Amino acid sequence: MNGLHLMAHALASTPVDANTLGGASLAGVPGIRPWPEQRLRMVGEHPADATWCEAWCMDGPLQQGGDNGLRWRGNHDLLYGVIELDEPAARVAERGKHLRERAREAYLRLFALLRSHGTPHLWRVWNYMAGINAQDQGLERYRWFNLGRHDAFSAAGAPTERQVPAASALGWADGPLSIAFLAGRSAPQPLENPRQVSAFHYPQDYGPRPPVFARASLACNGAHELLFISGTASIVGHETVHRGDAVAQCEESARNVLAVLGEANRATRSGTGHRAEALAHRVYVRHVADFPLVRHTLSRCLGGESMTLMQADICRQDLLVEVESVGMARLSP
């Protein structure tokens, strides 16, 4: 294959060769990879998501570094790095001002290599960190992570919605911030979705400053255009819906992520566009017990079959579901 493309839910036995570029996988898979990946401590759907992983691969040669708790791979176009910082022990007071340093120094760290890189603009990044919804003086641990990531990203320039990436944020019981990101030479797409205010635009209801991210990206590389769309839950306008009903935002998720794909498919460069069915998911669910029913309901309005599901703490607090998904299809000659 002609260019960056996803090994998707292989298993951790699966050979891969040199040219891959990093990856994703759950906690408990053994080993510690040649490339940087990016451990989720989560529990997966069934006892046989433990061997769960992703994988970024990239034809040609591929150089690789990393220091002070940042790794990455990549060649002439491309880089994907993971950066985990722990959180210092702190009196409960003051979690949150640490949780704001961290995300600024990741960020600060990550900017750095991209410059050094010769790859300037983020594609997609996952953030990962500990108590998201966890309460530190009277703002949300995730709104903490939101001030630091805005200070990095103003750091390195005023962000404005045309510069942003596609993103998620989510929360996992205990662990350090982790961020895994993937850049690249050209600049990507952002893509909004007309269902929903521009996260960019949120009023101050959710926070001091608002979530850097765009609803997706599209990019191109080699024969292929990629479309990444960003952590995608039940929210109309800015506002959640459907709380305590996980099959009613299960089904508003499901469209809100066609409604990007809408949009996507409006500025494709591809001949074919991006189907629904051809997308892989990654679907966080706050309650095991869910995990059936949103499987259920996810199959039924979203198609296809390339769907896993695991355990993790939403951005609010009422929010039950998440799904966020990739997709490829050839550009036109």
Ligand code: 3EB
The other form holds:
Amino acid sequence: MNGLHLMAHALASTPVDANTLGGASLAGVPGIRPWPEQRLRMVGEHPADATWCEAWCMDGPLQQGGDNGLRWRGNHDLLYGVIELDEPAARVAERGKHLRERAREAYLRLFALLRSHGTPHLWRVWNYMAGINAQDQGLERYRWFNLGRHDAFSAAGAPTERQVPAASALGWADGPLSIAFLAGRSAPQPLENPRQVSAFHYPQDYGPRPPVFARASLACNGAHELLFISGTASIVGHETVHRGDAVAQCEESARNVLAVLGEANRATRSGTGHRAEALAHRVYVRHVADFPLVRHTLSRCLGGESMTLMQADICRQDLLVEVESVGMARLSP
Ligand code: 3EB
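Right, and the form predicted in complex with the named molecule of this protein, after the form predicted alone?
All chains and molecules follow, beginning with the one already shown.
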């Protein structure tokens, strides 16, 4: 395979460093990878998950660079980067404002890099931050983050609705604001979910600025089409459903993933389309005790080629689980 492809569960097959654009790992050792690595400061389902990594691999020469918390690798068509910014120690009364500023700064640096590299189109973004559900000055930190992200998209002249990237936003107990991104020379096709209000049109009850993401994106690379399904939870319309019921939230999340998959298959340029069985899933679970039941329910409702579970805080207090997925299909000749 020479186009961009994902190697999940690198346990069995270690990615070749020279061919790796970048990727994510669970509890990796800091600083040993030659490629940009987003370390997920989270607990996995099994002890062996400490060696799990997800790597985006490519044949051919790659350029790389970075400074001040930013690292990237790319070629003529693609770029993967990770930016990690510590939040400054601040008085409680200033913390929310600082998170907003950090998010704005991170995205402005990201957009400047994409422009100078010639890969201006964001395909997929993974956002992680400390204490996502905590309140700062009466506003949930996720909402402060949304303010800063929206500020930066606006300031950079990037659309804040419709033509927006697929994304996830999760919380960890402790760590920097960490943003990984995959971008391309070509624009992806964003997709929405007919069962849900588009996130960029959420009402103000969810914060003064809406989140900037699409429910999925389709992007072409070489002979393949990539499908990135955003973090998907138990939301219908714009409301959380099945409060307190992890099994029902898994079932609803799976219905949402399958609805987005259906949209992808109406828009796809591949001959075969994207199959549920071929998707690789990352699953975020609020309570470690729910791991077995979440795996069981999602395997039943969704199946898939691989499924990795990890503990994370979901960006609404009443959400217990969130699923994100990647698929790849061969383009029609
Ligand atoms: C939701 O559907 C759940 O802020 O980037 C999912 C995917 C969610 C991405 C983001 C948030 C984000 O609203 C939360």
